[in-house]
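Read the single chain below, which is given as structure tokens and is the form predicted on its own.
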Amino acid sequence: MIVVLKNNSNPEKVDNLVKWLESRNIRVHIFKGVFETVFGLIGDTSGIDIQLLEGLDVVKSVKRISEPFKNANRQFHPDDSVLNVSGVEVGGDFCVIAGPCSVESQEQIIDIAKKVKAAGATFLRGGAFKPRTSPYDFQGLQDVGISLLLEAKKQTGLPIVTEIMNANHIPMFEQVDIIQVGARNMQNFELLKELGRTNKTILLKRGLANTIKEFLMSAEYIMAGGNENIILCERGIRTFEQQTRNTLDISAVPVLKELSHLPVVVDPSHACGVARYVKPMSLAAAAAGAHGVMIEVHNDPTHALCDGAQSLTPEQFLDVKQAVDKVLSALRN
């Protein structure tokens, strides 16, 4: 249920309303926007009399929400959420997350970090823990990989993004700026609940074959625990098409922005699985209104231990970044 307050409402009466709602086991999410204040009521609101609320002199309007996702719903939070992550605003300016699929060595990750920063990246990505289809493939350097990412951050100043696979590993991610939940774990609800108890920024990837509603419900799991620092990432879905690794659902960008206030970024690397398609899909993401892109960059893609076929060289990444900047400039003009 949504309750919109009148402008310049009596603070004491507003406080009394909150206390009355909470006494009925209703959690009140308060959003103070530029033009109005909105109460998002979470819990069993079936016993709340809408006419009674509408009759209060501090209430402008009341509306029930049919969608099961509440915290992530734009009706609860009309303005875009802008997350401050280590001094970088996500959801405001266009952000670019770049780096290798896997952290392979200190020399590799630091070299790439320096090059993507010089090209204009705002975050460094790199897999320490790698969920792989085959148990015999490279599984990542794990805790050593996180240490190497932190060293790259120390040398370049780039905030880091890396994937978590197990709730027991949360203490290892204390210094990680953005914790990524991969597509395979989008519906690992116990992991989502634990991340909801943290205050870390979570980059949540859409599952391989999940609907947008299911995607937002996974975000809701995290937000229900009290953590509202979430970035949604469209990374392509599985279809019958075999020319690309997945099919990038570019329409998900405007749909997610319409339904939710959370920032939306696109991962064209995993969506296509082919390096030469990353540039046009990055341009499409920027044109569709995404708040950023996440691109895999490797200094030697041919010999990468993971996903070399979709990785750009630093030089190719610079070309993509410059092209994206032109699209963004055109949109602003």
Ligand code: PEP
Contents of the next structure:
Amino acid sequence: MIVVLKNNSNPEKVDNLVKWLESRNIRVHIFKGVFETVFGLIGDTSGIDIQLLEGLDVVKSVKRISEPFKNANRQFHPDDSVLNVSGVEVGGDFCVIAGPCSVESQEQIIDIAKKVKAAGATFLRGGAFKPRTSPYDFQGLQDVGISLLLEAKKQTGLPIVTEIMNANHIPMFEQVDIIQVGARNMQNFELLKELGRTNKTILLKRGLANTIKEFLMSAEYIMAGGNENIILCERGIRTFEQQTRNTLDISAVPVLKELSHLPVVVDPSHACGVARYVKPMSLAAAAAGAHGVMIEVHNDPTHALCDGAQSLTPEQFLDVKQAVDKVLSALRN
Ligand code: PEP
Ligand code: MN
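Write the structure block of the form predicted together with phosphoenolpyruvate (PEP) for the protein whose form predicted on its own appears above.
Below: every chain and molecule of the assembly, starting with the one above.
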């Protein structure tokens, strides 16, 4: 971090600033130029509040040189992170997470699980706790939903992905293979900290209106607690566009892969909100270098209790999976 001081600053105040920085384990290199004095701060500056520094009498400007996310940063971990999630690789092989928006009944989840498995899915998704905009909408089967997912896992062997909304529920997710943190909770820092204390794999979705840097800082919250098993999920961001539910930021894939070593997957279903756009966006995700996709699939989309409009039938899902495989093999050749 570079701190440029104002000309003719009070030497006592400058001295106090150096002492304060040193008390935070930062080494201060002082460069006295003809016109300006500049501090080069060396050490872990992630805990230094830029705004606070900028507000000081003696400070003219502050510039961060290294990113405040250390654990998630590719600079310190040049190789891609490859996670082994219940025997399935994420970050190496392309993974396909498929299943309904929400778990609705035993018949529904088992039927879908068998069909997506037959079509080549590597994980089964299904919401048990649903973050709905309206409190009057279906809120999910909650603990019963998790038991049904576990039953589907038992019958198909597919590891499961399901969303957590409350840190107090962590014990309920003991046997869940991947815990999803949804877009609305991307900055629920207390939840992120608690998940950082577990060793569960976390699928962290980008917030509705969050920047890539904010997204990586949320991953950093989990990693700072010691849990490095994180999958980043781009699921579209809110823009002025109304034709799609969100706008899929496909450029987030190469940007995230450049900045971070964590696996990156794309959720075209929530990004578009329209089933017929899921295939082209899945192909785009594969072509852009994503490590996987997460796709909503329902055995009866028109009667789905949540997100029917964006859900594919198992047949449509098979078609998407086969098309994605073609893109992947074209990229390999
Ligand atoms: C979901 O995956 O079911 C979900 C609610 O997604 P998001 O948090 O991205 O809206
Ligand atoms: Mn959904």
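Positions refer to the first chain, counted from 1. What we label the rigid core is the largest C-alpha set whose atoms superpose within 1.5 Å from one form to the other. Nothing here was measured: the structure is a model prediction, and the numbers come from that model.
Colleague: From the list 65, 237, 165, 177, return the one residue or range at the hinge between the rigid parts that rotate between these two forms.
Modeller: Hinge position among the options: 65.
Colleague: If the chain moves as two rigid parts between these two forms, put down the smaller part's rotation against the larger in degrees.
Modeller: The answer is a rotation of 133 degrees for the smaller part.
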